[in-house]
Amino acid sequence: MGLVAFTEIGSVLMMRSSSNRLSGSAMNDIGVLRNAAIVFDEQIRWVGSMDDYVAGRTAGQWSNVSEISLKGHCVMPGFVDSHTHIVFAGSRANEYGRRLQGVSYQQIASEGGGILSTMRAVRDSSVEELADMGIRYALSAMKYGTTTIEVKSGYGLSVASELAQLRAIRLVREQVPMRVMSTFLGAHDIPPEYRDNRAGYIDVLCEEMLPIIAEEGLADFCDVFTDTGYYTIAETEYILGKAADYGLRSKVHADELSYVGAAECAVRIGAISADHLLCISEQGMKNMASSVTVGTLLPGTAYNLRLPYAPARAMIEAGMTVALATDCNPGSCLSENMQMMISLACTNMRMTVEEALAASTINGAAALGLTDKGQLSPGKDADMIIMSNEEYANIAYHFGVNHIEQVWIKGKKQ
C-alpha cells in the first residue's frame, strides 16, 4: 500500500516511550500534539506538526502521499484490551439477577453456578459455535476502538473442551482484522469431577493439556486464578513453571477476592502481568513497581460485582505500570467497551484521563509483551482510532456513548 497522511488533526496522543510502557507519574505524559499530521502505511512513518508537514510537502518530501483531512479530530493508538474471556457459551443473566437480590458471587459459585455454569455450556458447544461467539464480541469491541485483544480459555476445564476453546480462539484470530493473543487458563477453577482430586486435575493440566497446546501453538500465555477457593500460591508456581518449560509466558489472576500474596508471586516468577488486584498489599505494590510485571486493572468487574475497586491511585503513586482491560466475560463483566472502562477508572479509581488512556494503550500492549502496539511513533503499527471530536477527555467525561468515528488497523480503515 502507498503512504497516507492524516492532516489537520486537532490532537494526536502519541504515548511514545523508549521502554514501551509508562509507569507511575509518567503515565500522565502521553505526548499530546496539537494541529498535527501523521504519515503511515502499515506502520507509522512520521508524526509531527502540521507546519512541519506542509514544509516537507513543499520541499517534495510527501509528493506521493494520499491526504485525508481530519478537520480537528483527535487521533490516538487503538485500545489494547489485554484481559478478556470472549470465547464462551451460554448466558448467566439469571445469576446477575440473583446478585442484585444480594446473593454473593462466591455463594452462586458454591451452588454450581459461576464458572462451572459456563463450563457446562462450553462442553456442549462445538469449536465453530465458540468461535462465532468470540468473533461477535471481537468485532463489537473493535467498533469501540479496540485493535488488539487477548482471549482466555478456562471455561472448558477438560482436555477436550480447553483445546476446543483455544482452537476457537485461533479461528477468531483468522477471521477478524485485530491482533488476537491467546491465553491458556485451564487453571480457572477445579472441575467437579476432580473436586476430591485437585492434584489429579493439575497433572492433567501439566501433563496432558500443555504438551498439546505447545505442539499446536495454541497459546501465547498461561494464566492461573490464584485466590481463596481457587488455586494456591504453591499450585500457581508449579503450573506456571511447567508452562514456562513449554515456552508460555505467565499471567496471574491475582488477589481479586482476597489477599493471598498473588501479586508478590507474580513478581517472583516474572509474570508479564498480574490482573484484578482488588486486594493487593502495599508490599505487593512495591514489588510490582520494581519489576517488569504490569498490573492490569478491571474496573468493570468491580462495578458489576459491587466490590471495592483496585487501589489504582496508590499503585500509580508507588510507581507501578498500570493497564486497563475489560475482563469481558459472561459472569462478572459482560462488556467489551474499553471506553466504559476508562470512564469507570477515572470516576471510581481516581485515575486521570491521561493515566487511563495510557493504561488502555501502551500499557495494555506491555501486558501482552507487544512493542509494536499502543503507540503512535515511527516504526509502530498503524493501529489508530479517530474520535468524533478533538477533546480526548470526552471518552471519560461523556460516558455511555461511542466516541470512535473510525478504526484503522495496520494502516487499513475497518
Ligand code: NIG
Second form
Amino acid sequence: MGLVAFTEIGSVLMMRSSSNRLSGSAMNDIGVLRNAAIVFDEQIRWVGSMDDYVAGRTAGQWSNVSEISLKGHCVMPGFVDSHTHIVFAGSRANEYGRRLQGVSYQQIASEGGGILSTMRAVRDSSVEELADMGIRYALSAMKYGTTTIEVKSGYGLSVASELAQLRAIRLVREQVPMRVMSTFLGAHDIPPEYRDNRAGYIDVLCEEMLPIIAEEGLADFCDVFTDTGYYTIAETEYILGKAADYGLRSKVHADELSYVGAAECAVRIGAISADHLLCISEQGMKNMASSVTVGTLLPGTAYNLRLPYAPARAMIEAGMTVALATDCNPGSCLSENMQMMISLACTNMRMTVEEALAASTINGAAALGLTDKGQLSPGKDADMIIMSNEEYANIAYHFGVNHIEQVWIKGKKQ
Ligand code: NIG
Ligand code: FE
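Rather than the form predicted alone that you just supplied, could I have the structure of the form predicted in complex with N-(iminomethyl)-L-glutamic acid?
Below is the whole assembly, all chains and molecules, this chain first.
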C-alpha cells in the first residue's frame, strides 16, 4: 500500500500515551494538534504540523505520497466500543413499553422476560441468522465512527447456543472491516433448566463450554454478570479463574443494579475491565485507581433504564482509567452510536469532552488490551474518523446527529 497524506487538517486528536492509556486528570491530555498533516499506509507513519509537512515535502521527503486535503476538518482515532451484545435475535420493544409504565428491569426479568426472553429467540436462530444481526449492527456502528468493537455471547446459555453465538461473532469478524474482539459471557444468567441447580450450570460453563471455546479459539475474554439475582462474587472468582486457566482474560459486569463488591473483585483477580459500575463504592474506586483494571462506563444503559449514572467525576478524580462503551443490547440499551454515549457522558456524567473522547478511543483500546488502536501516533493502526467540521466538542454539544463524514480502517477508506 502506498503512502497517503491527509493535509490541511483543522485539528488532530492524537491520544498519545506511552502506557497506552490515559488515567485520572491525564484524560484531558488528548494531544490536539492544529493545522496538521498525517502520513500513513496501514499504520500511522508521521504526524505533525502542516508547516513541517510542507518543509519535508520541499526537501523531497514525501515525493511518492498521494495527498488528500481535509479542508480544516477534525481527525481522531476511530472509536473503540469495548462492550456490546450485538449478536442477538428478537426484539424487546414490548419490555421497553412496560418499563416506561414503571415496571422495573428486575421485575420483567423475574417474570421470565429480560435476558431469558432474548435467550429463547437466540436458541431458535441459526449461526448465520445471528451473524447477520451482528453484521448489521457492526456496520451501522461503523457509520457512527466505531472502528473496533467487542461482542459478547451470553444469550445462548446452553453449550450449543453459546457456541452458536461465538461462531456468529467469528463470522462477523470475518465479514466486517473493523477489528472485532470476542467475549464469552455464558455466565450472563442462569438458564431455566438449571434454576434449581446453579452449580450444575457452572459445571457446564467450566467443564464443557470453556474447553471447546479454548480449543477453537472462539473468545478473547470471559465475562460474568456479577449482581444481585445473577452471579455471586464467589461464583465469579471460580468461573473467571477457570477461564484464565484456558487463557481467557477476565471482564466483569460489575455493580450495575446493586453494590455487591464486584469492582473490588475485578481488581483482586486482575480483570482487564470492570463494566457498568453504577453502584461502585469509594473503596472500589480507590482499588481500581491503583490497578490495571479499566472502568468501562455505559451511560446509554443508565439513560435507557432511567437509573442514576455511574459517578464518573469521582472515578476520574480518584485517578481511574475510565472508558466509554455502548453496551448495545436488546434489553437495557439498544444503541450502537458512540457519539450518543459521548454526549450522555458529558451532559449527564459531567465528563469533559476531552475525557469522553479519551474514554472512547485510547481507553477503550486499553479495556481490550489493544496497544495498536485508539491513538494516532507513528506505529499505531491508521484507524481514523474524519468529522464534517473542525470542532471536536460538537460531538457532545451538537447532539443527535452524525458528525462522522469518513471512516478509515488500517489506511483504507470505508
Ligand atoms: O450489559 N447487565 C447485563 N447485561 C446486559 C443487559 C442484557 C439484557 O437485558 O439483555 C447489560 O446491560
Ligand atoms: Fe453488557
